[in-house]
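One chain comes next, on its own, written as structure tokens: the form predicted alone.
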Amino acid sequence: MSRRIHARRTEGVDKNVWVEFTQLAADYKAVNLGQGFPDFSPPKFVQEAFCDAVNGGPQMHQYTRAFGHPRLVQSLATFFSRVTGHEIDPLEDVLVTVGAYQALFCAFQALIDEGDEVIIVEPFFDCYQPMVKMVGGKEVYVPLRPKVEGSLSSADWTLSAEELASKFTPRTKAIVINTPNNPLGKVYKTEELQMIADLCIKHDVLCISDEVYEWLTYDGNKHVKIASLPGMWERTITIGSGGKTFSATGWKVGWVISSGHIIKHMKTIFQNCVYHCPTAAQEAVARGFEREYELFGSPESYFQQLPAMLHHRRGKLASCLQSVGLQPIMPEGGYFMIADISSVKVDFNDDSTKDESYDYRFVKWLTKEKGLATIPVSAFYSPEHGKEFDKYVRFCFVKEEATLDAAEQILRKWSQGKLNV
């Protein structure tokens, strides 16, 4: 065709860090600490629930309720009513989506108009930016910054109240936060969330809160839902993930919990794109939440067992990174750990990357030359702030011990090679 084929909304959003670096890891058969998925199985009880669903008769293989399988929306409403202290209506206040990704897509499509400003706290999960762009919104960025040089914990990274307040204008429609944060691992404290909430209420702004790692917190840190703060239920869109909750990312079951007057607009988008999510996977996630409701807070709860296991693996990765001269930022929550690579000097010999940022060059070198895949942290920042944070790379520690051992061998071999030069 001689005429333009593509819609203009696709311009400037064609590049995707996951597509690029997942393919690079596959091409070089690298040990993959890049992409955020467990390489171990979900707990037995949800695997059995999935098998029971698949064998549960013809209804489990057919369409269920479009906006969420009845058993799942009921279990989500029951569980999160306890957590938020707000009585959640399963049919009006919950929407089940194809993963948290689609929940975010529905939120931006349903709630953001052309010209609306959306404040995005950095570092941010990379899909926020293109999703805002595609609806004609304007992204406004404010970064978390370390309070001191040489920060050793994600707790040291904070929002400036003055800087954040300055970003609100009459055109601001929403703010997007992610807690626990990907890639940093920051878990927002109640007072930090209250500061954000006060600004949302003052300026009559929505809050899109991405909380997919809510059960993964360490060292006594507690996840707080901003929707539970006074005046925030009616303006907060809370995003959750069955894949992250039960270590089953391939099931692609996500959800939105919000006030019915917001959810109804998201349902309009949902019914005109995918319409429906897989029935058996929803049934399995529902049964998982029913079990966790009964065991909540007990040692038998998966929500207690998983972070305990990952606490050990987080420590293992941090020790390894420190031993080879990298400075890890210890995460308070989530799947990931970022590390400061500024003290490491690498002689890049790949001219194809010479115009890229330092962290991109480092990650490509580490993947191609050493066989270890990671992710550059500047990918989680806007162009205006990316240069400030291109001395960090992201590692995923939600992996089998054998995977972490293989990564450690690669890093130690590299470190030993530096010493022998």
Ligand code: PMP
Second form
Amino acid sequence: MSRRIHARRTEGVDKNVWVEFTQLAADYKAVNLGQGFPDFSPPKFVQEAFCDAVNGGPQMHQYTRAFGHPRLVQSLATFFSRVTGHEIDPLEDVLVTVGAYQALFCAFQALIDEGDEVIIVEPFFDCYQPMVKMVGGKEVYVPLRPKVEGSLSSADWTLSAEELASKFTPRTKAIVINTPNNPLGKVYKTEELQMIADLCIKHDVLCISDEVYEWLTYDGNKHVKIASLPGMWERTITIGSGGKTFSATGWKVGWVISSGHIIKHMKTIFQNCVYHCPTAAQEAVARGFEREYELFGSPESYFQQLPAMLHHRRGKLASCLQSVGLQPIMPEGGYFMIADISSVKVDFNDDSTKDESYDYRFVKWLTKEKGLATIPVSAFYSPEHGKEFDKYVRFCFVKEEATLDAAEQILRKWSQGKLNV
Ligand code: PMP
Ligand code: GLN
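Now that the form predicted alone has been shown, please provide the structure of the form predicted together with the named molecule.
And the full complex, kicking off with our chain again.
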């Protein structure tokens, strides 16, 4: 074929950090603190729920309602009505998607026109950028910045109210926020969300709030839903993930909760692409939420148990990084930790990466030479700002103790080797 095959929207979005670094980790059989997935099983109750669903008769293997399996939209509506204090209509206000990824995709497709501006807070989960580009939107970036030099906690990273306000223009259609944040672990405080909400209301802008790590907060930090602030329900698109909620990232069940007048446009996109998310996986997530509704706030709740377990692993990873001279930024939430690598000088000795940023080179070197996979933090920034943050790499701690021990051994061996040189 001599004519151009590809559509223009595929240009400039062909690189993907997960595709590249997950393959690299596999090629080098590295201890994997890179991609964010638990290397342990989901809790028994959801595994059993999935098995029961699969054995539950013919209808569990057939199409279900397009916009969400009835039992799941009902359990999501019941659960989140309790959490938000807002009466959520299961049929109007909920859309079940193929992971949070597809929820984001449908949001951009349904709500952003060519030329619309979308404000993205950096660091951001990488897919926001290509998704905005693919609809012809214009990304406008605003970074969270550490208030203090040598910051030790994600709480030190804040948005400048003036800088954020300066990004709103008559073309701004939406802002995307992510709390708890991937990769930083920042959990936005009510005052910070209120500042964003005030700007959204003032400029009549939508807020896409990615809350896939909503149950994972530490040290008394509380996740606050921006949709629950006055005037925000009718303009907020809240996105969640069954994969993150129940440690089952491969199930790819996600959802959007929003006002019916917004959801209806997302349904239009959704019904014309995948039509629905696999039935049995939806049934299992529904049963998971029903159980969590019963146990809400009790020590048996998985939404209490998972953060308690991860709190310990977060501490373990932080001490390990500190002991080898890598300064971690303690996350208030989520399951990632970023660390400053600028104190370690490495001779990469790898011409194949010489044009890449420092963090990309470091991560490739660490994976290939030392067998430990991580993720470069500049992947979560726009090209304009990535350079300022390429002294950080991201470590994932939703891993077995044994995996964290193996990572620790690698780092210790390396740091002892450096001392002996
Ligand atoms: N948003 C954020 C912030 C994420 O880290 C991820 C990755 N899990 C997603 C969305 C996509 O979630 P899912 O796996 O449910 O598609
Ligand atoms: N959300 C996961 C992370 O941040 C991975 C997403 C993916 O692999 N595409 O690690």
